[in-house]
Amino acid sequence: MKRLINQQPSKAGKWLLGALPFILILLVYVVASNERLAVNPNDKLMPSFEAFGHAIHMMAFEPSKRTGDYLLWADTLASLQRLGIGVGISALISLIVGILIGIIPLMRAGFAPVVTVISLVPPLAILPILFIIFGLGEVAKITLIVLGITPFLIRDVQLRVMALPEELIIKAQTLGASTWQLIVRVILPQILPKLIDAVRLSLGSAWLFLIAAEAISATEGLGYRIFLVRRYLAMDVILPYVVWITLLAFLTDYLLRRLSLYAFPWQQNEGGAK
């Protein structure tokens, strides 16, 4: 008899085991919702799926009477733009600074302590400061995302660079590679797939900072909409928005994983893009 640690599920078994928790959650929700609605048909805490369908249709397929926009899609576009700009800036800064700190001892001595201290500052604690400095526009929201995930990404890239085999660096220098050539031809190809993995891990935090900023100061966005309708206890809108955010995050993670596998196929065997 195989030990439990050595038993592998089939492909169908993986799908079944992966879907089982979601099925159980849905069943629990349906039972609890039916019980609450049987006692109070106007209950807003756990709406029926019919109420969800009506709310989704209203938000996604009916133009707003005030603005004329389809609110779900307008909110999605606004949030994805902020998220994309913030994560893109963070990735670029982290790639440059992380490599320099990781490979150049003088840079590491001068900047690593600062990055470490900044990474320990709770980003949400400085959100009011950002609004005071940058105002209530887009810059403050994007800056919060950048400040929230960039220190983590820099430290991750730095550690990945420092973890590269020393023999690799020595051989490149023996063959006459300059510091710039060493970074571009040896380190960069090794670090880029690791950076994509780090960005994937930081997506949850990026969404958190985005929603927090939108909840405080925005006129459109997924986080703004959730906090706007909460005053009406509109769970038929809030829960679909939460599910939609989760699906967007999952899709982004999946696309980044596919990008890593496509651009750096050798990493698949090394476990760098899972």
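Numbering follows the first chain given and starts at 1. Please read all numbers here as calculations on a predicted model, not as lab measurements. Note that the rigid core is defined as the largest set of C-alphas that superpose within 1.5 Å between two forms. What changes on going to the form predicted in complex with the partner chain:
Once the rigid core is overlaid between these two forms, Arg258 does not reach a Cα shift of 2 Å, moving by less than that.
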The other form holds:
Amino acid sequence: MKRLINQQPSKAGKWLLGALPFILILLVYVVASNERLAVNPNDKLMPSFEAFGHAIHMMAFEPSKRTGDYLLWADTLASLQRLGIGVGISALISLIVGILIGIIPLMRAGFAPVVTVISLVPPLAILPILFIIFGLGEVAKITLIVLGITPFLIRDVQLRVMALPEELIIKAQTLGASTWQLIVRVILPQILPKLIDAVRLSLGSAWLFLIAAEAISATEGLGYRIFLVRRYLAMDVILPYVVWITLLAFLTDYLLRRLSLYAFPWQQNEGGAK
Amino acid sequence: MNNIELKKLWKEYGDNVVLENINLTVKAGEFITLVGASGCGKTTFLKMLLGTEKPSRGQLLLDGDPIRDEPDADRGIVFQRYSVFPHLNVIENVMLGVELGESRLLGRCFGSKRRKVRAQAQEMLELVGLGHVAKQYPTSLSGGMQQRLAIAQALIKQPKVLLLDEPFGALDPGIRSDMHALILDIWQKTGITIFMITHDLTEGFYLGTRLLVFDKHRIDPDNPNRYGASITFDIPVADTRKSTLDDISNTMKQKQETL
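Would you generate the structure of this protein in the form predicted in complex with the partner chain, following the form predicted alone above?
Up next: the whole complex, starting with the chain shown before.
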């Protein structure tokens, strides 16, 4: 028998092992839910799968009686829009600032300390300030996402730029590159896939800030809905929403990874995006 | 013509003397090999030629003018590794130098200009024997091929001096001798001045027209950094270029005529 560290699962075994925890969680839920419902058929904490199906049908495939919208899709669209704009702005800012303070020592001396300090401010603590300044509309929510993840992204980009081999920077100069040319022809193309990696890592926080902002002030959105129906202990809506958010997060991550491999084929032998 | 001149050149970091009082004149077209124990300052010497280090005292002249204290297109470089850009394919790596010169804003050429640059780069690739892999990315090439690419990339800017920092140190012996043939061929075709650091004394003797040994003249056992290294041997080797032979016969002829 080989040592445990040298035993590799077969392909089928890998799938089976991967699926096992999910099956176990489902099983535990079904058993517990059945027990509770047997004692009290009106139990709201652990609804049956039938109740889930009903709730999903109502949220996703029937227009709301009050607004006429299909709530799940309206919520999804609103949330994804906020998330997309927020993350997009953050990525753009961090790309520009991160590259500048990563490669230009004068910029680094000027801006790195302030970025470090800003990154230490807990974003949720300044959410009330954002609501006061920007009102309760979209701007405050998007600003929270931007403030929440941009400092992390800037520092990541800066470190990635500084980690580029010195040799490449010198080589570019011996080919006659100016600072600007060095940035657009050497640094930018090498940093873009790393920015995508950093964005993938920051998406978790982005969702956190989005849902926090929606919970406090919104009229639609996935986070808003969850906190709204919480008042009615509507676990049959909350749990499918949570699963849906998880699925969306997984899909965004997957798409970003595919984008990175597709747009930057040169990193395939480099141990880049995995 | 004198290409590079060093006059009473010193390099110190605080109390640590790395190089002391180096005087050297290098003619255009010489192939200088630099050998010495590690830490003897030959890399510092190369960095000063490159412009990433500044001499503490003394003069370093390129074609009679003080050398710029930052890297520029006058001096091409090939490092032991990380010499080529992983995000550009082979031919784009070679095109880059020309494109940077042609387009200040984008560093990128389009249309007919691009085709011209591409043709020029392809020619350079053929010279180093990489014509058949123009579309591949550097990471898919072997170490020897990556170094060939790095050389082609540096040469397309037609630098006055080519600096090689142990360029073949990481290669297998067989590949290494191919690279020797290549660099000698290029040197003979272009007549470029080459400085090459090597750990391999045989390589130094075989390739160079002039072998410089860096070592310390004096050693203070209580304070090893008190004295710096200088050039302890300056050996003319294997200079078989026609121009040198002509030089010699010319001088001899002149001498004969005056006698």
